[in-house]
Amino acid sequence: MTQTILADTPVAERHPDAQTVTAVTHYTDRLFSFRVERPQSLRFRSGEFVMIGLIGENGKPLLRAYSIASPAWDDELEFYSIKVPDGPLTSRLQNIKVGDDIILKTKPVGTLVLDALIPGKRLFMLSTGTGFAPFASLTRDPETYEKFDQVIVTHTCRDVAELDYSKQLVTSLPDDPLIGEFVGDNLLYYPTTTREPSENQGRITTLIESGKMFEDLGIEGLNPETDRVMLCGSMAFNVDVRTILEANGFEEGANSKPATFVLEKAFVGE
């Protein structure tokens, strides 16, 4: 009697850099949000980002600057991103599912940290579409709140349902178990679109300096005395909100150099 013994079918070794997808979550046809594993080694500053990405058609990962969305004490990352039809990585990245693997390479950087910035009374936190990124895991910090006595957080979008992400997360901190002790009534949120009709229509450059901002939300302009501002959205954006803030007296800070104000230079354009 004789018998066939037929070898193993190869298993494909698991990229050393792969993070399991924990949760996905759709909000619009252009944005989505999800979590993976986070690796025992990284270690990060909220506001910081790192590279993720897939594995390309040549067998190299493919990776683009992604802000982590998620505060330092989390157990995973979250991410925030858009969806571009014939974007290389986010057309698909966009139909990643729980369970599936993606890149990420544990080198945290960034310059929307709170080390950045001087101390100061009020911390404005801008932001354009997926620029609320960083400000997601920042305003989840309870450092933030020890360091200012008020937060403002301004997300600016085309469309009302494009601000779900950032409504829904704002909305849940005051009683959130976690991080509500420290955020009480600190924080205001301020959500305008530029295209859809809504409460606070309007690019946030013209609503900051025709001062209807501070108008509807009840507090004071900008100080540079006791104002710290961080900025993150379109490169558009970035330029027009840096022109007013050193119109106004703001300077720009850096890690090696913190002053008034600061930007994310790195950003997802894909």
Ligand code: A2P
Second form
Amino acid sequence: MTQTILADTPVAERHPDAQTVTAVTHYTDRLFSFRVERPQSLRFRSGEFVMIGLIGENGKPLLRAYSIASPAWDDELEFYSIKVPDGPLTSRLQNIKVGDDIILKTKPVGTLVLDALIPGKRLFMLSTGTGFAPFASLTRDPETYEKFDQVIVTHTCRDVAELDYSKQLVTSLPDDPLIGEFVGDNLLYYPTTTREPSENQGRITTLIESGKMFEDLGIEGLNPETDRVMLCGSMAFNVDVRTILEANGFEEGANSKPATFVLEKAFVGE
Ligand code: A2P
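Let's see the other form, the form predicted in complex with the named molecule, since the form predicted alone is already up.
Once more the chain from above appears, this time first in line as the rest of the complex follows.
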């Protein structure tokens, strides 16, 4: 005779901020993306970030700021992450599987939002590494194309393989059943590599200053009258691009004071 004793079986309590992982994709040994269920209470603007993580060894959540890579209309949330071998969070986060829980705080914030820019004609989104994440959200949001005639997204990585996520995403957009008609021919993608040969080589700062990026894309150079810029990358990248933009007459904006460019630091290191 078998007997099942339920009453004495300890049941691990689920953390109130837990969300279930629905998909995981690995791109390189340094990069992966994953999707989680979206809590009903979470409202956010495309381009914002939230705190996410895992329960640490001390039983407390170990959280980091992550841009939401999915657009505001999506039923799920997507994130694009680096893997730091000895990073307290990402050394473990890189092992998540479908069905696992992550912790997600439902308080979105950030300045890479359309509301922080004054109206313009062209929107440039400049990114390095995982700094592409907020632009994965904004390039999938119809409002981006309603507000701007042309959207130019650049992504610079060390190697070609590190461009996979942005390349797959951006090239699929014109044919996407939900967003394709908004995107049309209005989205230009400019991927560049700095440590491996590819079609476009060099740091975006150099390619902007030399004018090569504009030549390659067949578009006019930067003009603060018509152009708005969002940037997201490492601290050094943000500082260098800000210097170029300010020298060209652009002014940094914020939610409380929209202007001609906004920036945010990508999730860097641990
Ligand atoms: P580089 O290879 O010349 O350093 P990382 O992987 O270190 O986060 O860098 C991502 C990309 O950002 C690399 O291609 C890197 O180029 C580039 N990068 C780093 N710092 C800057 C900067 N200050 N200005 C422009 N690009 C930068």
